[in-house]
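Shown here is one chain on its own, the form predicted alone, set out as structure tokens.
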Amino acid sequence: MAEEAVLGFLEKNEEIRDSGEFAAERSIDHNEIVNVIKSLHGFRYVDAEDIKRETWVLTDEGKTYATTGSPEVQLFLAIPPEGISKEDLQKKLDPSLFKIACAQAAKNKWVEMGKQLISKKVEHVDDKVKDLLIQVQQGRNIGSDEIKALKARKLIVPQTWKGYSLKKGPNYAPKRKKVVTDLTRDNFQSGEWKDLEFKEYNYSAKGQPLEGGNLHPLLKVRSQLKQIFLCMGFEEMPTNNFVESSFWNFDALFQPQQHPARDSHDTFFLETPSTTKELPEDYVPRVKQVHESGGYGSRGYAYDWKREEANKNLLRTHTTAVSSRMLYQLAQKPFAPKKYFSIDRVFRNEAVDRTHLAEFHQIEGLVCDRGLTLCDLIGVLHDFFSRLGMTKLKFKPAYNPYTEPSMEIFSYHEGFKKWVEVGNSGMFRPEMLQPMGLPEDVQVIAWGLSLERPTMILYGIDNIRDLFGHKVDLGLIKKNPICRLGID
């Protein structure tokens, strides 16, 4: 019905000026008529500009008082003649109402606001409130003045009005001709193909998106990572346990019982199960002399070690645990040298800001061979770097319980014209490796850096919790570029 109106008007006329006014006065939804005027402009049986008015529209408490009138006319008109109390007046009005309607009356000098009464100033008002709320409600022009005052008390709002104008178009026809998608065996047989009339193919449009999962950022440059390692020779390390013993998480680092890293502060611990029960008993006596007394060429720590210390579970705080397992499980066979990688989440009790998360991801490497130095791990530390597209590094030195030299690691970032940390190093001790079982000769490099600080540096985070956890952009996984990190 909407179609044929405006096909049917458009043959006698030249245009339609609004379609707002052309379905009011045929008594036509002009939702449907939109719809159509849509529909022949893609066939471009009509040529359609949009029409935009700003219209006033009720707010549910101005057709409220539409109704029943403004609260300062129901304030004015429940004082009797000679005045009421405040306690009173206030029983015969709506609660929400008698304030609005005290401030309104005072202010239109309607009423005496007394200590003792209520009266009247004036023997008559006019509701002009209700007034205009029920001609902007008709949709009839009102002054700006009264406009504003309306909108002060957020009795109306503004609304944008659509509508379009129409002329004809290049394909314009009194009657919309049925186009054919599909040219079948009836229409050859009856030769009504000779007259039919195709819709044309759209080559340029865009099928539909396909739905399907994302690759995380990190785990973009995760991949990449992992493919460097395997390049330059390295084995990966299960890195399953999450939860994981204090003893291989700390004592068998060589990493002092009352360290401050191994504080509640610092450290998640279990409530349940809160101890381990598996450890290795031939392993165990060994770790406890050298923290106690040394050993090695060491001194130790000369404290009391506690077995019950060891036993407790926790959320593990790097991945060098893992470490410390591989080791050992090759301290038990016949010696050969041997890189491990592990890429995998860890966890800290630590301050949620721009910069940390309690829980992260770590990446580290080692090189477990005879006769390592220093040297050597700076060289693969070049070689790693270099694959990152970091050729430029510089190294500091550090402390670290578990690594003697330690160092941590700078390179020069082009972007920010400086050097930035991008990682921690060192050769492992002697009191880690030999109560393992290592031979003296044989050394440990290891170096390890943060999944989440490249990919941010990578991809132009500068918060990390837009890039993991509950806060993240879904429109970021799924639009976010390939990540290519150098590699030769």
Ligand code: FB9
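Basically, rigid core = biggest C-alpha set you can superpose within 1.5 Å across the two forms. Predicted model only: the values in this text are computed from it and were never measured. Residue numbers count along the first chain shown, from 1. Compared with the form predicted in complex with this ligand:
- Superposed on the core, the two forms differ at residue 70: its CA moves 2 Å or more between these two forms.
- If you fit the rigid core between these two forms, you'll see the Cα of residue 387 move by less than 2 angstroms.
- Relative to the superposed core, residue 22 undergoes a C-alpha shift of no less than 2 Å between these two forms.
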Given for the second form:
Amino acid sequence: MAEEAVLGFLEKNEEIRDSGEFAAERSIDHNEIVNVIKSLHGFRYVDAEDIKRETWVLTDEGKTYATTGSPEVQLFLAIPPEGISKEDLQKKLDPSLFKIACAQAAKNKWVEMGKQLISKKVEHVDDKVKDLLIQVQQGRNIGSDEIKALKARKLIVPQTWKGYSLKKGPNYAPKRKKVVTDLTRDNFQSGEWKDLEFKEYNYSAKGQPLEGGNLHPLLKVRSQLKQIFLCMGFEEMPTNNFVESSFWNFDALFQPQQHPARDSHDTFFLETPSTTKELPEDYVPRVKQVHESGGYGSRGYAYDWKREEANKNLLRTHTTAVSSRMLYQLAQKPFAPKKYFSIDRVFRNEAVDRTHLAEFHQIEGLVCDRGLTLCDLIGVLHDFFSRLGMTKLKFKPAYNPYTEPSMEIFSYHEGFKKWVEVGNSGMFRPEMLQPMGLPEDVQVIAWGLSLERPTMILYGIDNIRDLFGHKVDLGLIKKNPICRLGID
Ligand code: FB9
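What about the form predicted in complex with this ligand, after the form predicted alone?
In what comes next, the whole complex appears, and the chain from above leads the way.
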């Protein structure tokens, strides 16, 4: 009906100047006309141009007054000639209107708000507000002062009316030809195809979105880092055991049993199974020995080392626990140099904040070989971090119970224009390596960093809770760019 009206009118007329008037004149709903115009425009039967008009529409309160009359007039009409007490008058009107009605009626000097009585000051009043609201409703223009007054009373609000002006398009026809999308065997054999309108191919149509799996940004950065380690000739250590014994997590690393990190404020100890089943009985006494009285050039910690303490199970606080296991295994065989890495979860009973959760992924690299020095460590750190795009490094002396010397690693971040701490490193202490049975001239250089920090920086994620955990927005997982580590 709307389409015939539009195509029919253009058959005899140059253009439809205003779709709003066109619809109103034919009391066709303007939205119906708009949908037809959009579709005819799509098939180029018509060429349509937007026309916009700022109009005013009534708010719900405005709509009420347009039908029931303005509150001040309702109040005026409710006052009997002899006047009425405020209480009685209040009963006669809708409570939500009373206040505004009094204010307006008084402002219009229609009523006398006496102490006892409210009385009329004029004989008759016109409900100009109601009339104005109806005019606006009918789209008729009213004066700007009236507009301002109604707007101030939040009875009308501005609205942009959108319509079209349209002319015949290149494919104009008084009647829309049946558009088909496919050349079928039937319309081909029947020759009907010659008179048919074939729908244009929309070459910019987006194909069906491929619903494939998406890698979490952390896993993208992890696979990039794995690539870097493998390219540097490192082997991945097996990290599939979140539960570890205090022995491998601390004692084997020459971390004393009274070290603050070994109490439940920093470490998650297990209730069940609370203790480990087995430890290498040939090796444990040497660890006890080095803790209690040193050896290998060390004087140890001179305290009473307890097996029970070492037996306690916990959630590993660092993947260095895996390094200690692997280095011990290495020491059980004829020595061969090794380059190992690990990337997996570690757990620390820490206060959660913008950059810290109770668990994060630790990245660790180690090189085990004869005669390694601090220079080799600095060298491998430059090699490793340069592959992450960090070429400007500086090192700050640090302390770890299991490495001496130890260094914090800083990289100059061009974007932030500042030095960012990008990790920690050191040379494993002989008190850790010798009891394992590694040859005296074997040194192990190692370093560690987190997976979350680089991922947050690379993906511009400012709060770790948005990266990891139940608050992660799946949209981020679906739409995050590929990880271009070290690639400008
Ligand atoms: O990851 C860290 N920072 C970092 C790393 C990369 C990065 O890349 C950006 C793209 C440019 C940005 C930042 N840090 C280590 C430094 C800090 O964030 C630090 O405040 C927090 N650290 C964690 C531990 O927090 C308690 C990060 C985590 C960390 C620290 C030390 C080690 C591992 C992880 C280690 C070790 C180690 C030392 C010697 C021998 C073996 C292992």
